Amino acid sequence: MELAQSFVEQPLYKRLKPSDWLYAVLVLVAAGQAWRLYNPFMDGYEQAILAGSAIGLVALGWFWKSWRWFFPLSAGVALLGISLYHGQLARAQTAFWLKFLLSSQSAIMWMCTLFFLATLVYWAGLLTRSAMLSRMGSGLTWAAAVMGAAGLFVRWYESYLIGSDVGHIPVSNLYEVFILFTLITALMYLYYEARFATRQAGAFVLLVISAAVGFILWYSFDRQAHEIQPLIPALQSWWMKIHVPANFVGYGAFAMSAMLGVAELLVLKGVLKDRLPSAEVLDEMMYKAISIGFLFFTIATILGAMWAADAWGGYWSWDPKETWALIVWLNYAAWLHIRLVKGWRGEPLAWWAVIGLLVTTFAFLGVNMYLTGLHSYGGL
């Protein structure tokens, strides 16, 4: 006790080792090359998001383990995929590697592939009591984040590829942001996976994910999603490179916490209780995403304000998708005040997080299908 003691008390660095400063500098490293490269096309605003990005890299890195080979491995197969273009996207349908594997599309495609097969694999091994098929569902769902961020990445490299006047980050559709959404949605269940030592919960989990590649997969082949376009006026903004990663952080925790939550209800109805972690265990998951998806929506939604005020000249219009973001602010921040000060616990809550993730659905794509304003070139 008093050895756990005085490692809590210890100074960040102290605690730190020499993997840990090694990972640090592979990122800095990384970062001082992109600097280099890419200093003459940037802005002091865009520089400042490249630092700040290393930052938080390297301080993700310090806080979750897994991170330091994650990101590194993402960035290698994305580089080696890039690295096969040869400056030529036609490349992307003739050369092996990038047909088949490495080409943003195809990456993706494995994405939506593994992601369906980690579903299955989790299920499988809920029903089957099997450790072993869930240790499977959990690295099928680790392959599928990589194959994510690499497609994500390389995505980023063909769009500049098609002109310098087109390059962009790779969140400005709805195709986009669905992927950004099932990569964050996974790698936060990952985390708190290993830190509840809980995959049984990946099982409800990957079904919002499954979904998500659903929609992935339909938007594809239907609307031709994946073919890359150049940005409308209203996003060629650097406000749009922190806006949109920060909101679907809060996305994903949101859909995260919806699913535990149904999982809590089924432990509380006595449904798969022997095979699912404890109601008490559950709740406290969901509570703990909610709290991150509710502090990246906050800023996100400040960001989203200093946005409108640069692009349209008012920090807020009441346009749907404003009050709706507002609305599913107000919802989380109503299901914290109740869980802390009013001590609420169980069933109602879940239940609370259930319809939420209704609500925050409709604001994400609802509003666009339904509803007009200012945000409606991001319609269906």
Second form
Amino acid sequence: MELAQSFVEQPLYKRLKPSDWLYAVLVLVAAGQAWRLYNPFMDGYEQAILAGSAIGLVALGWFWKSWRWFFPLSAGVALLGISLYHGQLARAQTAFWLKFLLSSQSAIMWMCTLFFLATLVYWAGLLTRSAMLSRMGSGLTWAAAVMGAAGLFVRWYESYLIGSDVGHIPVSNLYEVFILFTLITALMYLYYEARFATRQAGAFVLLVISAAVGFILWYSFDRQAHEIQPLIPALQSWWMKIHVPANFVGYGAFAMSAMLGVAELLVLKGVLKDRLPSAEVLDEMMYKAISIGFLFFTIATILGAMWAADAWGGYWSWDPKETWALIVWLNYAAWLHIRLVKGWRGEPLAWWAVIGLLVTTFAFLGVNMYLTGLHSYGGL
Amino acid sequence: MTKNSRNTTLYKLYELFSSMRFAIGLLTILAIASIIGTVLKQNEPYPNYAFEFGQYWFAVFEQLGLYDVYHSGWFLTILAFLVLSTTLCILRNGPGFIKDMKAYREKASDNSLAAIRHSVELPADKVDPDALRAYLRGQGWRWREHQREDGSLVLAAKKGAASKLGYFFAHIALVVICIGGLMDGNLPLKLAEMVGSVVPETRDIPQSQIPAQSRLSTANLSFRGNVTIAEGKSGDVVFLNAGNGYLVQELPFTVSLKKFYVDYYSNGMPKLFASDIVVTDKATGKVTEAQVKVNHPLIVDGVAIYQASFGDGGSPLSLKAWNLDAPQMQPVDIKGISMGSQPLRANGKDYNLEFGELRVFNIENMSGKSDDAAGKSLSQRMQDAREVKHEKQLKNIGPSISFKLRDKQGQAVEFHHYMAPIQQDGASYLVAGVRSKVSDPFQYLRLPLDDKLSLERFMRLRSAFMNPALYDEIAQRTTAKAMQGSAISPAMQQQFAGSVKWILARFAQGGFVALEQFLDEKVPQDKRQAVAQTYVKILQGAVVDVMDVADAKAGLPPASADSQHYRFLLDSLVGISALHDYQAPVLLQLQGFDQVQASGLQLTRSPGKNLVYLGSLMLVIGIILMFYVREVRLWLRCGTASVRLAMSSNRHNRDLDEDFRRRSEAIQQLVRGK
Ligand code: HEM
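Since the structure above is the form predicted alone, I would like to see how the form predicted in complex with the partner chain looks, so please show that one next.
Then the entire complex follows, led off by the chain already shown.
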């Protein structure tokens, strides 16, 4: 009997460690401080979003232990940067630490560099079968993610330094969401990397992140897209704060699944077979990624529809971006059916996931480049 | 179901429609159809399509409904089939799933338990069912027991039955969403159009004259239409797009626009669009006042009112008309209303003057250099990449008006004029754009303004150029000056005066282009350069005299001979020359206006919206249940000296392997009795 008792599954709150509680208190204190400072400037929805974010962050930290240091660290780096501004944007070009590390653009350039390095190191680790190099790859990816998250936080602050009517959350244009995309993709990958105890797939996932980083660099050096612009009326809505991030969890997951698909295809063809994880593991990671992506993409599309109802007068207008979101969604719905209902595995689904990335990329970028519509994310 | 009924066509159809194969096929077709709609711009005016595709393909595409794919019959049919297919799928799988949800399968035979992939026979010292029950309870399993005849006991447990519930949620959700969408779609309207009880209006006629067959009553359940209301005016209908035409939807209330606001950021981007509106119910007279903004609609009577666009609501304008064909005439004042049209008679010819939009703000980047990085050095780019804010010299260059001048033959030339003087390098200009094709960019001309910021002096100069009666006097003065500066010899005097007159005449006739033409035709190529320079020199000298003569004729003192004025004269030469391409008998100079704005409102009634939202919620719940609740079954068959543990899950994945390993260890410990 006593033995049986010892197998009793403990409820969640009993399984939490002091460090979990410490983290939760930290997040709640921070949220409380944000509330105290900014409450007068927020409407009811934004207050709800703040409260929801606090709860979500606590939950995420409890669910994924690495988050418990990642988030406070990024926030700390961002706060350090913010404290150096003394309320003057111009200090970004004069104060040493801001100029070379902590201003949003510097932090983002560091993020870009670290992602490139991580890609190289992951590949080196894969090709030389060096566990140490692969571990370094993870470390660099983590570092890049910290800089990226801190950069976005600082950018948020900087936008208010430009003008109190200009300030807004940095998810309002293609440049900003690309950073978000690399960040989310990297974090999701790091989660699965730990979960499946395999680092070799990083070489592939980091490729798509590097491509996005290449785009970010081109976009800011050639097009000066990094400039903070105020929000046009259509984007002045609290919906943006939840619709856009939800979408990018979806895009990030789909991008990751495609790269895992590439890895799986290679393994099935016998390329790098003895260096990469087994096809089954890759297959399962791919499935996990697509299912979380599908969930978030569904939520994002629904939120988008609700936003559209407020902004454009109808929850569905067959605007090209909307329509392409539907196409992406249908694509992955079909993928999931084939896998879960028909029981397909392996090569065809891997190919399909790879092609899915093309569809997703078109929805994400191509629509802005080639089609016009109501979405104001701006063309290239 | 009997063998016979399974062979009927109906049953075969049922099987087909409820099959995954069919559903996936539908999803694919739906996706492809949707792509067409995003590639081909939807709901454009029909002539645009005809222009793009040519008559033949235009007609074919029209037949296929490609100009409004998402409302075409075939697209709606696909959607309807998807609803049907999903419904049948639920009906087909549902009963089985429900049975499965309820069942524990405690009667499973030894053979089938052994055949399960995760199954193991554990040797036991002492089988204590109570310990196993306690284990199951502690782990949160629900189970059923079955005492077999052979004395063994089967505990059949399961977890996560909600996973199957997810299937119901997600798939019923799709049906609910589609029904909501169809309620808000224009299916009834399409049907009415097909039987001919509703006919879209294609003419551009006043709203009150639109016949009843193109009007929809307030009883119409769902609509989405637009109306533009000027400040101080009101509207009680909206216009719905219907293929090549439009329909008029009556509203249960009247919307009046008190004021429209538009606000800009310092960089010229729009910051706020808002309308103060008053909604008065027709039946009850109830009045609702509110401000609608983008992202903040007003909902009255189930109709949501959105800020959709804005424009010019017809602003009274005052203009000065300079007669270009009779330059000696004084300008006349005329009145007009933007967005309106009026007849204009000039020099005996009749025109129609069609005003376009009055734009009060025109914000331009005055820094001169373009924003693209092509010409920048790497270090400059690095520097730029570090800053999130770039200084731009943005300037509001003031109001502008566009208008068309249409002649008797229906040919129109379009103009775009700025009202305020535009400063460039210390001088002021009137800037006027002209084009004769909508697809062309405007060609802008700069007419220099005098010290009083008026066009008068320029026009006086031009008038003198156009007046051959003055040429003698001008030539005389120019020649005299040339003699004084000993640029010419006395012997050449006569010939020089002749040249001056000839150049004046030629320039007055066709500007620099006319002179160039002459050079091209009559002067050998090797001499052209030199002759052209001479001409320009003469012209630049003569223009001073033209101005002096013109001023003298008007009884005005001559202008001081400073560089400022000389520059004015040179700019005037360019302006006079450019006016030859202006293609209009009059130059209309905007003098003042009284801005009346209009607000474009979109009004929608969408009774299906709540269904769609309900369906969406169900969909999310369903997906979470399906993906993240794992249905797991576990069997313990307790024999005398062994216990068989078997586990199965609706999804095979590595989670189950791990789970199974952990549980077999636990059970093994339990039955070992230690
Ligand atoms: C737009 C249409 C549809 C969408 C987006 C959709 C979505 C989904 C999703 C996301 C799953 C999850 C996969 C799983 O966890 O099993 C699923 C499962 C399933 N779907 Fe659909 N579905 C659609 C239409 C249909 C249709 C028409 C059928 C009928 C043939 C169907 C049959 C099934 C079945 C049998 C399952 C497996 C349920 C289970 O075993 O738990 N679906 N569907």
